[in-house]
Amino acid sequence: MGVRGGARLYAAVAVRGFRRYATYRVATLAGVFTNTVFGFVVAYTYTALWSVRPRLGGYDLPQAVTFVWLGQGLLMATALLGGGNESELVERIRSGDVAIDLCRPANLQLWWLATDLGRAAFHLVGRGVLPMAAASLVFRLAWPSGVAAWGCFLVSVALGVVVSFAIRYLVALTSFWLLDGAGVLLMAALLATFFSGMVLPLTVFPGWLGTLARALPWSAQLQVPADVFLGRHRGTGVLWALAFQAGWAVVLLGAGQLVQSVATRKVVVQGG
């Protein structure tokens, strides 16, 4: 398969992923409602906290509240609490159907990445825009200034989605050696929730814990895109932030390819 043919294939897979999730309209509306209600609860909690501790973590109150709503907007796009395609992949590995996937004239990782990008694009629009719009009617939010800032934010979100997929793909591949991947998926969701900034901005974490949290790949899913949105990275700082995300994406995707190769050999040996 040529480069152009491969690109068209994965683009078609991404479009199919988008359309697949677009069919669940009632679930999407329910998700928007849940994100919005939970966002208001957390936003008012942040308001009370920041009234006692102004500039906590280096954020003023509008920035802190905006951070909350960015978390709600990116919650499903980056699958911070799960909800991506990893559960489906785990089931295909457990049932043995993944052997069919490995016979396709396409790379297994790129196939699932394309599907996940389509899923993320839908959730970014379907469950990201409306909660932010509702929040803007009640709270004073901190918006990016200029088209370039918006562009950098969208690039950062895309890189965050890729990093999220790469982590979840690695977790799903453990099912080749485990009888049940549910426990690993749960642990991965808990780590993502804590180290992404969903609980609190990572800049609030003290000392070595904060330094470690900001260096781990989960920070690329929410903390980095949020800081880009809020303008905390300026000039070359934005490039370094995007390079941080891209670096983790390359490392984790490479690790996924390596584990996939080992798992493929395992399947071939067992099949033989």
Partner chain sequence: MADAGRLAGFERRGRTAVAIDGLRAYLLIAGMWIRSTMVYRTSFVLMAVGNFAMTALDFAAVAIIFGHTRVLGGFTLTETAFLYGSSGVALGLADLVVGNLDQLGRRVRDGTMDTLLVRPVPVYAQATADRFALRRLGRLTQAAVVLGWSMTRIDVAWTAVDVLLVPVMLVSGAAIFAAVYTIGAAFQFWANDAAEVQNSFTYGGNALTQYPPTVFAKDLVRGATFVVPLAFVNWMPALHILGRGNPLRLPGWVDFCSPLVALATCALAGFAWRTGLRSYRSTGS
Second form
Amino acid sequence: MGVRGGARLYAAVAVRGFRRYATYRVATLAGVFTNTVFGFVVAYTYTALWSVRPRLGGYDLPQAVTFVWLGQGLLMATALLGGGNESELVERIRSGDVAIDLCRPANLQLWWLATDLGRAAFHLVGRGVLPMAAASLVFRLAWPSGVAAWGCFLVSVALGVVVSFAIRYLVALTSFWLLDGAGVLLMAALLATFFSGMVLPLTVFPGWLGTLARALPWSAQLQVPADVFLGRHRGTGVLWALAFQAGWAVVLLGAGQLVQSVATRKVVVQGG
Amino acid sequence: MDALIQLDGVRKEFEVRRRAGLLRRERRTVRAVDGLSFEVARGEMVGYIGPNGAGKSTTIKMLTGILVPSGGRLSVAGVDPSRERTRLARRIGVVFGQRTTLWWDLPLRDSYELVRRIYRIARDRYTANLEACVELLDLAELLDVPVRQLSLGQRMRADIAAALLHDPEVLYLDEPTIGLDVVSKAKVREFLRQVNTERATTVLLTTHDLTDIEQLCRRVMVIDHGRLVYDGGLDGLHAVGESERTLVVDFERELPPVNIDGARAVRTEGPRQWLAFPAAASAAPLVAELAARYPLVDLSIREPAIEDVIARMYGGRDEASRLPG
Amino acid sequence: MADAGRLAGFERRGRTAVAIDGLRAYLLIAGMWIRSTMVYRTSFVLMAVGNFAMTALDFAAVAIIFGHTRVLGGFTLTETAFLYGSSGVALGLADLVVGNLDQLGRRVRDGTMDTLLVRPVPVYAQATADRFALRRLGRLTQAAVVLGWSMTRIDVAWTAVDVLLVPVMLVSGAAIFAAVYTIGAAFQFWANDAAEVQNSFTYGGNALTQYPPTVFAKDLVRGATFVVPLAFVNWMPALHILGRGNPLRLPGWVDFCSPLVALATCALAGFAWRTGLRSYRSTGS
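Switching forms now, from the form predicted alone to the form predicted in complex with the partner chain, please provide the structure.
Full complex below, order starting with the chain above.
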């Protein structure tokens, strides 16, 4: 299979991932409603905080409020609380069905990455656009200026999704050794929520905690895309931000490949 | 004989909504069960068959009180099931094919203990029933095993036992032998026969396996498109449907379609041929004649599937208009 | 007349008997789930700790906010912690007891709802006890710790009424959240993949009431008072204890209305549940 054939295969897998989530219309609407409710609640608390501490964390009030809504809009796309396809992978590993996946003429990790990208594309549109639109009716938001800025933001989101996937994939692979998938997934969601900027922007975190949080891969899932959206990086700063995400993506995907090869050897030896 | 189950013109209609365009939805009323009337006497064991979507499970759901009928009269053990569902629940046992009610991670015994307390079964009655089930269904070695470790056949036997601990007057079984190996199937059938004859438990059995019916039920009801299309003995069903069994024969080499009395070749594929013969006829003389005249390698007999039987009875009505479920 | 009276009496006794039957079944089934989870002890510990940590990080955010400001919406950290803890305990209790109702849509979809309907005990008891999870104690514990801490620190001259108001607030709050879970579950009889909507009112309601009402727009507070009465989970009684004015300038007796509101929402939830179940039984889907 040539490179082009491979690309076509993964593209088809991604499209299937998109379509699969697109069928849950009621669930999507229900989710949009929930994102919007949470967005309102958190936006008001940020408003209260920023009205006593203007320019906290380097954001003005509209930027801080926009940060909240970006969090709600990207929550599903970058699967901060889980809800990607990782629990399905865990289930397949536990049931042994993963042996079937290993027989496919595709790399297991890239196969799952493709379905997750399809899923994320759907969630970005289906769960991201409507809450932002609702917010723009009530709050003053800070929008990117120009096509280039929007483009950078989309690239940053895509990289954020890849980093998010790479982490969740590593977590899911632990089920080859651990009996308990759910507990580990919960812990992973926990770290992702706190260290992505979902509960508070990482620039507001105090001292060393803030420095550490901004260097960890989870910041690539919300903090970095949000900063790109809000135009916080000047000139080549944007490229550095994207490079930071890409770097983590490569490192984590590589780690995933490594663990995967150990894990599949285990499957082959034990016969599932 | 007094009738334990009575249905008189029972109907069940569903409103099906379908997307028609982006926002518009079409509403359509579908009759899943359409004027069903029958009686089942106490102690009878009846096969209830029909194609998928014919209205079988809808009927069972109405008989157990899960669904409220849209019209007609329905009584089980003198009670209107949908009105007194909880009271009736103590007097019926239900086994839903592949949906186990057992506790996955706990020893089988614990599931039974819960049944005892939920149904408030007296201790001595419980012990006696459990002992009987354990013996007849061969569960003794499984009682302390977590349910997740049981095989499909073992689990089905365990599920059937769970449905009988409270001495139900009626037992509804939905596909009790689906997916089971031959030995498990035989065990389940033997047990059901004993429950029916020794305890006089009334049994209503839906299945896709005609052998279940052949070996267990003297009476069969066939439902199609929500109506009862046949009610009588199994022999009658075969005769009415003029159904055929198929003899699949592997010859040593490719042959022209064989010509033999009492059977006709319906399909050839290389050295393999499919010969149809009346279901009522014996296969033995056919096989003997074939063996005498042709070089045989292997042969097997395919029983008529219920779908085939019913399709033949009604000349293959439109399949598309059937409801799922 | 006498007949009617006797019938009504019979009906009442019948209801009590059903309630006792339901409670007994709930305890039996919940007990089975506890024993099931104990088969995977490590997993249970991980999940319980995870639940605790998840909400603890939530409170870390509150702490970070108060690292940047002394007051938020006019409330100090300890006062906010009192709101946070009381809302968290109320939700934690409801979540522990009936939180698994959000699985109802799944049961409707995969058809296992039917297996609950053929047992001789109330469906509500079975549906709430389904997959009962002690790990939810993690959330409850965390909220209780914050509440306990805040009560030793807040600047309140505790009167007997205040002291009595705390348990009343927690129980009423839990009942209001339980009613919300139930109404959400009833809704899933029709829209069986809309489980997330109820998160808006349970977890969302929790996110709302853990901050002072002064933080939010008046319309949002009005909505949370008169439409979905989440304000009665903790705001109304807690503001009384903290000696703060009512955010909507409602009369003082409103501060004590939580139990009544809880009763009303539970009655509504009961009605919604019965309607949902009836609809399921007439449509089968």
